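Just one chain follows, in the form predicted alone, and it is written as C-alpha cells.
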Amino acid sequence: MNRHWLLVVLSGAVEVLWVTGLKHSTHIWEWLLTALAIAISFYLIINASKHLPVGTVYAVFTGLGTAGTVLTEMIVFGEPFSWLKTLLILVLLAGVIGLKLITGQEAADTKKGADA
C-alpha cells in the first residue's frame, strides 16, 4: 500500500469521525470537532485524488466510511447486533478490496504497455 492509498484509508478513518459526530454532537465543541474532523477527511481524500483515479478513491473512501460507521455504531453505541448487516458490510468491504486490487493491477499494466 503506497502513501496515497494510506492517506484514503485515514480519511475513511476519520469520515466515521465526523458522520458519528452529525448524529450524537449536542455541545459546540463537540459540533467544532465534528467540522475538523470534516475538513481533514475531505483535506485527506482530496490529496489522494490528486494521485490515484478519483472513482475508485471514492469508492473506498465512502465504503470504508459506510462500514466504519455502522459497526461503530453497534459497537460504540449500542444499536442491536444483526448478521445480516454484517453480511452486507462483509460484501460491501470485499468489493472495497476487489476494486482497489483492481485498480492497482490495471495501472500496473498500462504502464507496462506503455514501457513497451
Contents of the next structure:
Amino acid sequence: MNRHWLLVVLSGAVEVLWVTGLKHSTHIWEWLLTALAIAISFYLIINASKHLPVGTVYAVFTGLGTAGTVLTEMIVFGEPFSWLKTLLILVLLAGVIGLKLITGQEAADTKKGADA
Amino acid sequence: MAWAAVVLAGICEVIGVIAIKGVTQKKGWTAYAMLFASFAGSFALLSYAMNTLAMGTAYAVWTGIGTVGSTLTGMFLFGEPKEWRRLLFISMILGSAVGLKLIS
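I would like to compare: after the form predicted alone, may I see the structure of the form predicted in complex with the partner chain?
Every chain and every other molecule in the complex is listed next, the one we just looked at coming first.
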C-alpha cells in the first residue's frame, strides 16, 4: 500500500473516533478530543487529495468511516450482530480495494502515457 | 423543511469537497475558510434535520448526496477518471454506506 492510500485509510479510522465522540462524549475533554480528531481526519484527507482523485478519497473516507462506526457500535457498544450489516461492510471494503487497485493502475497508465 | 435542510447539508458537503481540492491547489486562506464554513454548515443543517427525521435516514441521504456530488464534481470540474470500474467501485461503497445507515 502506498503512502497516500495509507493516509485515506487512517482518515477513515480517525473519522470513526470523532463520530463515536459526537455520539458518546459527555466531558469537556472528550469534546476537545473529538474536535481534535475532526481536525486530524481533514488534515489527512487534504494531504491524500494532493495525490489521489478527490472524489475517490472522499468516497473511501466516508465509506470506511461508516463501516468502522457500525463495527464499533457492534463490538464496543453492544449493538446486536447482524449478517446483513456484515455483508454490506464486505461489499464496501471490496469497493475500496477495487478503487485502490485501479487507481494505482490509472496513475501508472498516465505516467506511461506521459513518458511515451 | 427538515428534508430541505438535509439536501442543503449535502450541497454544503460537496462545496466542502471542492474546498479540499482548493486547499490542495494552494488557494490560501480563502479555501480553508470555505472548507470550515461549508462543513460547519453541513453538520449544523444535518443535526437540525435530525431533530425531526430518523437519524439513519437523514444520514443515508446526506452521505448519498455528498458521495455522488463529490464524484461528479471530481469528474466534471477537476477532470478525474470517468472509467466504468471506478464508478462501479464508488457505487459499491455508496450503496453499502447508504444501506448501513438505513438499517442502523
